[in-house]
Every structure is written in C-alpha cells, then in structure tokens.
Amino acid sequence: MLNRVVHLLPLELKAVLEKLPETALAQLEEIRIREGRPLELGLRGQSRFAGTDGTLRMAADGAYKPTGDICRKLLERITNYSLYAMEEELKRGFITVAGGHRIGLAGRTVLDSGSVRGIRDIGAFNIRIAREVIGSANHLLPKLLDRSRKSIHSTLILAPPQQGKTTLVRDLARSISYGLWGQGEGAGWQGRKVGVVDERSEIAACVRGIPTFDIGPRTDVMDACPKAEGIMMLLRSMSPEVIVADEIGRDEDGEAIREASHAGVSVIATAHAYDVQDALGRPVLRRLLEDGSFQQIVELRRTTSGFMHRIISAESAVRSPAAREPTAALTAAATSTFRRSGADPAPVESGLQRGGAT
C-alpha cells in the first residue's frame, strides 16, 4: 500500500515507513503524522505506533516523532508547493491527491465573518490510502435487486467512518455498469448507465477527468462536484439509470436525491451512522427514508477478514416503534445486540451476512 503514496512523503518519513514488516505494509490504511508527536499507523482498523527501526508498538513510548521540517515538506508536496491553489480544499479540511487518497489536515483555522476560510499552522496530517477491491460487493448486490426494473433498489448504506463504505459503493458502481448482477435472477440482465458524483474524488479517483479506478464501461463521473449540484447535472445531461454518491447529509443532498427518485433513477448513497436508529436521528436521512426515496438500508460492519452487512427494509425501519425513540437512548443497546446476537433493530430482509474484503 505504501507505494501508492510514497511519492508524497519526505525522505526521512519514507525511510521509517519502508522499514515496516511486509505484512504491515500490506494492511496499511492510514498514516497519521503529527508534528513532534508519535507516528501513528492504521492497519486494518487497528492503531499502532512506528519506531525509527520500523517496529510496531501499542504504546507511544519510543515511537518516531516527525519534526516540524518534515511536516512542512509534506505540506509542500501535497499542495504542489502552492497553498493558494489549494485554498478551497484547505477550507474543507482535506486534500484529495491523484489516486483518490484523501489527506486530512488539522491546525489553526482562519475565520472570515465567523466562517472557516482556511487552515494555517498545519501540524497534523492523516493520509488515508484508497484501495480498489474488485468483487467486494459480490455478496451484497444480488440481495438489492429491483426485479421489476431489472436494476437495483435505491439503497442507503450506513456505517461509522473507516468501515469500507467508499470501497463498497465503488464496486457496486462497477458491477452495475458491467451488468455483473450475480448468478441468480439477474444473471442475464444488461448493465445500467451509472452516474457517480465524486465530491471528494475518492470513488473514481479521476485525474484530469479520467477515472483511475475501474468503475465500469457505462459510468460517468462528476468529479470534485458538490453532491446536490452533481446529481442535478447528471439528471439533466447524462440520463443515468443509477446514481452513486458518498457521505450524504445536507438538506440540499436530500432534495437532489428526492428529485432523482421522482425521476425514476435508483440512488446508492452512503452516510455516517452506526445503525438505523442513528440515521433516523438525522433529519435529512429520516425524511428520505420516510418519503420512500430509499427502499433498502444496509448496515455495514468492518471485520478483520472483510465486512458484515445487514439489509433492512426502509419501510419497516421507519414503521418500527423502536425507530421512533430518541437516538441517544438506543445507541448502546443497539451496539450490544448487534455484536452479541445479531438481533435486528427492525424487520430484516436479509440477516447478518459476510461480504468480501474491503
């Protein structure tokens, strides 16, 4: 995984990371660089600190600490030596580089009339390494088929950060575009025209408008475009049959998805939420589920060997009495049940299932 971002790293930092064991390099997902503090690595959902000799340790004691000079060099590389050119990205708190790798930034914010205009004195970076996992949606897609339209039901995928949502929707877009519906009833269906709104340039990882990940032969991408605007642009100009978007949550996102639904287009979208109850505690997601813009909900969980998913009927989830209780009161109980017994927070179309690697 390191070779995908090695060109961004200052030599001193690169030298430390190249000493890591091969098994760790293969599992590397995040590199967290904080000025004057221990170098932290994310390895398949687990956190470790790196020593100067490449050893991994649970405790921060004795770990390698990047200097201010290294952080400055890293910032210059990821901004291509022009902070001014990256002003909009800095305002959002992250930069997406070629390959779909997203680099989060933390530092002192610059305010303009109470709104964030940018970040200066940047002293922390989180390099998230994008991974393409062909076939990761193979177990899930056949369970989401809309047989009446020979396509996919509009589906909302829920999970906390770092559970594989983007990897999954990327592979769903690819499979739908190719017409890889699985061995069941959809085996003979043709592929569908897919429109991807890639606001953070992570799904398709476009470079100059050309996807670097395989997202299928019938897929069009609105790259670095806000989701609401991108959805409407695709509807007007590209006649998609399926639209894919990542991390929805704003009011304007909800309105655009509603428009797509009324236009007969299936929507696959992700959102940050632990489960259905959390999602129903977010007004935008609740309205979309209540008005039928989504037919299916997928709760996604990361495991060491792949991911687990649970498919829930959106209509049943909204009607469930438990779903109308305050989110805060349910979070702990829902977490416990999911892990302990696989009991469902609402009537389930398909139980807890294992998916492909993410």
The other form holds:
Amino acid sequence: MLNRVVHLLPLELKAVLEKLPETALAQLEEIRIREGRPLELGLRGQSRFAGTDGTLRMAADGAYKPTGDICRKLLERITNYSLYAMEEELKRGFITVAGGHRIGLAGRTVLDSGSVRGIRDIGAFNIRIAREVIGSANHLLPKLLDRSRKSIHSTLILAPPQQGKTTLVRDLARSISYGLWGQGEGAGWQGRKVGVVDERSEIAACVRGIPTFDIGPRTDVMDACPKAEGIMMLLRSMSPEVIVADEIGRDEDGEAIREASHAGVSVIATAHAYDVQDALGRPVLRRLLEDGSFQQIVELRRTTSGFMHRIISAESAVRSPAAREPTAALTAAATSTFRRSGADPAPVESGLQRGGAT
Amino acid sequence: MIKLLGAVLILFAGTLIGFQQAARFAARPRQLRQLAHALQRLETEIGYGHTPLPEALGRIATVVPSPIADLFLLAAEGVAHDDGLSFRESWEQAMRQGWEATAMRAGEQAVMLRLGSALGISDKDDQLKHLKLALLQLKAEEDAAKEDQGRYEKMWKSLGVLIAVLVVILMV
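The structure above corresponds to the form predicted on its own; please provide the structure of the form predicted in complex with the partner chain.
What follows is the whole complex; the chain from before opens it.
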C-alpha cells in the first residue's frame, strides 16, 4: 500500500514508514501527519502510532513527530509545488492526487466575507490510500439487473465512511462498461455507455482528464465537476445509459438525479448513511426514494471477512412503516426488513462477498 | 617571415578578445529581455492556466533560447528527481549552476533567487505580485545593462585591435 503514495512523502517520513513491518504496510489505509505531534497510521480501521525504530505503538509517547519542515515539503509535493493551482481544492479541504488518493487538510482557514476561501498554515494531513479492487462488484451486479432494459436498475448505495462505497461503484462502472454482467441471465448482454461524474476525482482518479483506474471502455468521465451540473452536462452531451455519481446529498444533486432517472437513464449513486432508516432521515434521499428515482437500495458493510451487502427494493423501504419511523431502534428496523423477505416476492437479498476484500 | 606571422597572430588574437568582451556587453541586455519574457510567460501560466510549476517551467524552456531555457529546465528537473529537494532549494541550485553560462551578473541573480523563495507557496494573487516585482527589478537591470552596452561595447571592439597593434609595434 505504501508504494502507491511513497512518491508524495518527504525523504525523512519515507524512511520512518519504510522501517515498519511488511504486514502492517499491507494493511495501511491512512497516514495522518500532524506537525509536531505523533505520526498516526490507520491500519484496517485501527489506529497506531509509528515509532522512529519501525515499531507500532498503541500509546502516543515515544512516537515519531514530523517537524514543520517536513510538513512544508509534504505540502509542496502534494500540491505539485503549485499552491496557486489548488485554490478550489483548498476551499473544499482536500486534494486528490494522481492515483485517486485523497489527502485531507486542516489548518487555519482564510475567510472572505464569511465563507471559507482557503486554508493556510496547514498543520495536519490525512492521506487516504485509494484501492482499486477489480471484481468487488461481481457478486452484487447480477442482483441488480433490469431484465426489460438489459441494463441495471437505478441503485442507491448506502454506507458510513470508509466502507468501500467508492471502490464498489468504480467496479460497477467498469463491469457495466465492459458488459461483464456475470453468469446467469445477463451473460450475453452488451456493455452500456457509462457516464461518471467524479466530483472528488476518486472514482476514476483522472490525471489531466485521463482516468488512471480501469473504468471500462465505454465510460466517459466528467472530472472534478459538481455533481448536479455534471449529470446534466453528461445527459445533454454524452448520451449515457448509466450515470455514476459519488456521495450525493445536496438539493441540486437530487434534482439532477430525478431528471436523469426519469429520462430513462439508470443512476448509480452512493450516499453517507448507516442504513435505509438513516437515509430516510435525510430529506434529499427521502424524496428521491419516494418518487421512485431509485429502484434498489444497497446497504454496504465491511467486515473482517469481506464486504457485506444487503439489497432492499426502494418501494418496500418507503412503504414499510418501520422505515417511516425514524425513532425505531435500528436493530428492530433491520430485522423487520429481513422478515418481510419471506412474504414479499424478493425485496430483500443479502450476501456475504469474499475475495473482493483486501 | 616568422616575425610577420607572429604579428598577424597577435593582431588576430587581440581583435578576438576585444570582440568577445564586446559580445558579453551586447548579450547581457538581450538575455535580460529574454528572462523578462520568460517570467511574463510564467505569469500567464500561473494567472490564467493554473499550470503546475514544474510543467510551466518546462513549457517556458521550450519557447526561450538556450542559456535562459537551461535555468528553468534545471529548476524543473531538480524537483522531478527524487532526492527530497524543496522547490526553493532546487531553484537556487539551478540559478547557481546555470548562471555561469549566461552573460548576466549578480544583481539579476539576486532578483531570481528572491523570486524562487516565493514561487509556488502562496495563492494566485500573491504569486502574480511577486512576479510583477521581479519583472520591475529586471527592467531596471536591463536599463543599466543597455547603458553599459552603449558605453563599453564599441570601446572593447576597438580596444582589442589597438592593444594588439601596440604590442606588435613594441615588438618590432
């Protein structure tokens, strides 16, 4: 994992990280660098501090502390020595570098009549290492097929952060674009034209407009474009059959998705939510589910053995009284959704998928 | 016969030395002008293109002639190699290494070094201000260089020949 981002790190920092054991480096997900404070590493969801001698510590004392000089060099490297070219990114608080790795920044913000214009005196970095897991959607895709259109249903993927949403939609886009619908009834179907609106440059990880991840031969990417505008632009110009967008949530995103979905285009989108009940508590998502812009909902969980996913039809989620009740205990709501699967033709499916996880 | 050959050789050498010195005076304002053009180009790349610095320097190197282009190429290469240089260090190294091949002097070198310590580390407006300042200072140097050229270029050209003639006369 480390070799993907090592070119971004100043030499001193690189030396410290390279001393760590191989097994730890293979699990590396986040590198958190704070000026003058211990170097923290995220390993499969666990937090450790790195010592100068290559040890991983539970406690912060004795850990390696990056100096201000190292932080400045790191900032130079991740901005490609050009802070002036990163004004939009600094406004949003993160930079996406080649390879799709997202680097979150924190520091003192610069305000311009009340709104954030940028960050200066950046003192904390969070390097999130992007992973391309080819085949991570293999188990899921055959369950989302739309037989009548020989395509995919409009699907909303829900999960909290760090559960693999982006990895999953990237692989969905790739499979649909190649026409890899899996064994079964979709086996001989053609690939579909896919439009990706990649606001954070994480799905395709474009470098100067060219995707660096494999997202399929029939895929067009609108890079670093606001989702709502990007969806409308793709609809008008690139005639997509499937549109993929990451982390929807604003009102205008909802409008654009409604527009696309009712124009006969399948929309695959992700959103931050723990589960369906959570999603229904967010007005934008609730409206989209109620007016049928999405036919399927996928809840995603990452466990130690792989990705867990559960598919719920949007219609039943909205109809279900348990789902309408935001105060219902999460476990109760979840079991009730499961129980309904016996009575209903098949609104709920669940599967544990192995092999796709790293 | 040998005396004559010697005299011709001395005359030839003297003339050459004179012309070479004169050429240095002619080259300095020309190179200063080219350097100013390069910085103006950088201003455009930063202000309108938002081009990342190493790429912008590479582009500039393709449009300005040789000794000036090498300065920018060296600076861009310094950060491309993985030896942990910061941009300022790479820039300084390039200005010191490449400077000897140019006809420019310490005054304009100081201007460039000052510029290097500001490039790339602030927002667009600030970058443009630093570039404007450097351009103004280079302009002043160019004016001085032009004055020197008017004063010393012709003098060196004739001085070389005349000294050679003097040496020949003394020898004969």
